[in-house]
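Given as structure tokens, the chain that follows is alone and in the form predicted alone.
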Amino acid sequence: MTSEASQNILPADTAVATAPTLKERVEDFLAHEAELLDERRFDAWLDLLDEDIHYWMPLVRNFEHGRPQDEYSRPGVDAAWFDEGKATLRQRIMQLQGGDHWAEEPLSRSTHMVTNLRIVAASDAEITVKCRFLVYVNRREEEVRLFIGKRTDVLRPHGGDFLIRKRSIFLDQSKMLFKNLTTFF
């Protein structure tokens, strides 16, 4: 046995309790579901989506210093980039999956990566989580675009797992610099 093998063995008498702690549930939730949207896994996406789900993505706006609450569209009020529920994303998925959606012909590859992950506020009924995102995708040979932002969501216990109640995705930048947007968050 190598050293570097030895170290990661505990000694039988020293059993350690491993049960995961809630932001370790939440943290392999997260990746799990940005596996799944990497591996164009749509539908077992989707099946990770609250029926009741509001999937929203503000427009960015340059405000000026002393006024931050201007920064991005309002729900409800204003305009946004997705502002959607469970049919439209599940439509949106049926156009990917059927061919139909000319943006994504051929498919883009993703990688989705979730870090600075902290819960806020946490009930037997919803957890509310802050996170930062980073997401590349590659479409064709040269189409690159690179989505950097902050994301609030709010996850409901779902059978010893969870389901994505309310997304709210704030992009760091203010101008979309793509031909389209056709990427889940």
The other form holds:
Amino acid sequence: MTSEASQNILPADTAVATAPTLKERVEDFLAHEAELLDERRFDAWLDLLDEDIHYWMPLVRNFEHGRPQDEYSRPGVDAAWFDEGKATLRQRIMQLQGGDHWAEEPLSRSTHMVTNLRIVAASDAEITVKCRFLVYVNRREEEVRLFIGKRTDVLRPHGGDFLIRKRSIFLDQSKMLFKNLTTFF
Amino acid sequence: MIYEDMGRRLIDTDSGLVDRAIFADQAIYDKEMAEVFEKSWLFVGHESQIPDKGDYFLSQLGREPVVVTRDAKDEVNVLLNICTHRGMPVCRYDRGNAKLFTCPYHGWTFANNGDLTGVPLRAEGYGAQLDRSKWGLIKARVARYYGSIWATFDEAAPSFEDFLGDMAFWLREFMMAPDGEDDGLEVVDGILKCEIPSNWKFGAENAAGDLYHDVSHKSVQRVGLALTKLRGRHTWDADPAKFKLLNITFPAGGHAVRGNLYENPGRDYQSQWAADPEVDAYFRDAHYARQKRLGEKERLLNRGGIVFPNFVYNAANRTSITSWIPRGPSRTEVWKWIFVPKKAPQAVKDAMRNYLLRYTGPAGMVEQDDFENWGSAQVGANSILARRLPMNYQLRLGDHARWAWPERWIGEGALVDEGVSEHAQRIFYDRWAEMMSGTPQAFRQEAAE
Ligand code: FES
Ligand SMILES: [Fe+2]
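The form predicted in complex with its partner chain, contrasted with the form predicted alone above:
Now the complete complex, all chains and molecules, led by this one.
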């Protein structure tokens, strides 16, 4: 590193003193959320979800040129991988936590990566964020799953932090290439 | 019956033993594709997927890719999705509406009834000698049964009705609305498709009658899934009425059903959707309407079953169909259609859809654990050492199964037993062995006349 470049790095106290931008706060929040999932702190993860959350992962179809509206199944109407509220997400977590849910016993190892983050709309009440995700899951010895796709989150300011009001997960797979979906996104 | 092949005994259902090789061996797999899948009627989809003329969807007939169409004459066609020129799939969208399918390679064009209608260079290149009538898409024989669509490419196969035999009552009953109205279901848009690392027979035989694997579903039983506000995963868990649990099998075809036979006719409705009064009211009315329509047969609760070899349905409010599509000895593609009652209020459709999405498929809280089981059972099937021991299907092997018992109207060809047993699986493998060996079935020792 040249001495010229190192001069551009802010002294530590300045970095702390600078208030984080909204984007930085959102980034921090989503990184923290991913960590809770990867550390299997599912109750803490649930606490980040708004009571009225809509958590939705549609099916993906191979569609005809000029008919992009055919690509994803519709929320609230069609089949989906997930079309959930908080009560059913809580049930899924209760299922995971009993030691008798054999598809996740022993629990998987996972790493959630959240990237390409962009705030696409923001008001006092709501922030809409788009990102890409990459979720690596490894279970028992050699079960490996790789989920990659796009996400749109609607966050709601809450205390000094956020709650997730809505999450739409667009997985880049029309056929699920794995035997089950026991992972949260 | 005993099926001997490739120098070893594979199936001995008189002793309740099945060689693990049938779940793992490539040569056996190849043979079962030819002898079992290509000679059976197979489910491809539901008519509510193609309500209008020109509608189509992609499906699988066993391993073969097909496109299912509703043509201009309102006929349903099941066409091999392979161009007759060089073998390209002519349709590559999961569903849509089209009069014609034009092959992207050289542009041969097929009507949605399979006819070859256009060939570039026909006049100069083929000298007008190409007989278009000989080069249409390969068409399957098609049968429609209360909304379900079935097909086979085998010209020599018996009619669909003969293939189904006495199972017809149950398949029809499944396709009814909760109020007993014929052809009362519609598909929820979107088929759940996933891949599991196991042989197709594990899922198929499980649905024939494995009532023995409760430990697998302990977690969902604990958490609760049914909308009765009670624990449990089935809506009938709330019903205190006394019933016999029956394994109803049809040895002639290999089909099987799991059902409750209630002791007394005219049982009262027990609230099964208490979480939502409007939904509960619908099911209450439906319960009594069904009693009227079905008469004595209303004592039966159809819980689900299998049409041999790979069509599985879940009934009793968990209305879904699963097709087990073999992709190799230890690889299966699972396709799942979910259904709601066609004429029900929107609130009912929503409630059932929500229940089903949490129940079924790779994201379903119940079936996640089933898929885990079959993937794990494949470990044992692939183990050469484990193959020293056959798979054990001896649960309640004996003489307690009876023809058309306890009620003759269940079907003359029904061989029934009661409670938790592996009777239905023994029938499943009996039929499998019969098709593999081409030998007509022998006397079935289990049936005590
Ligand atoms: S392969 Fe279809 S037109 Fe040639
Ligand atoms: Fe099960």
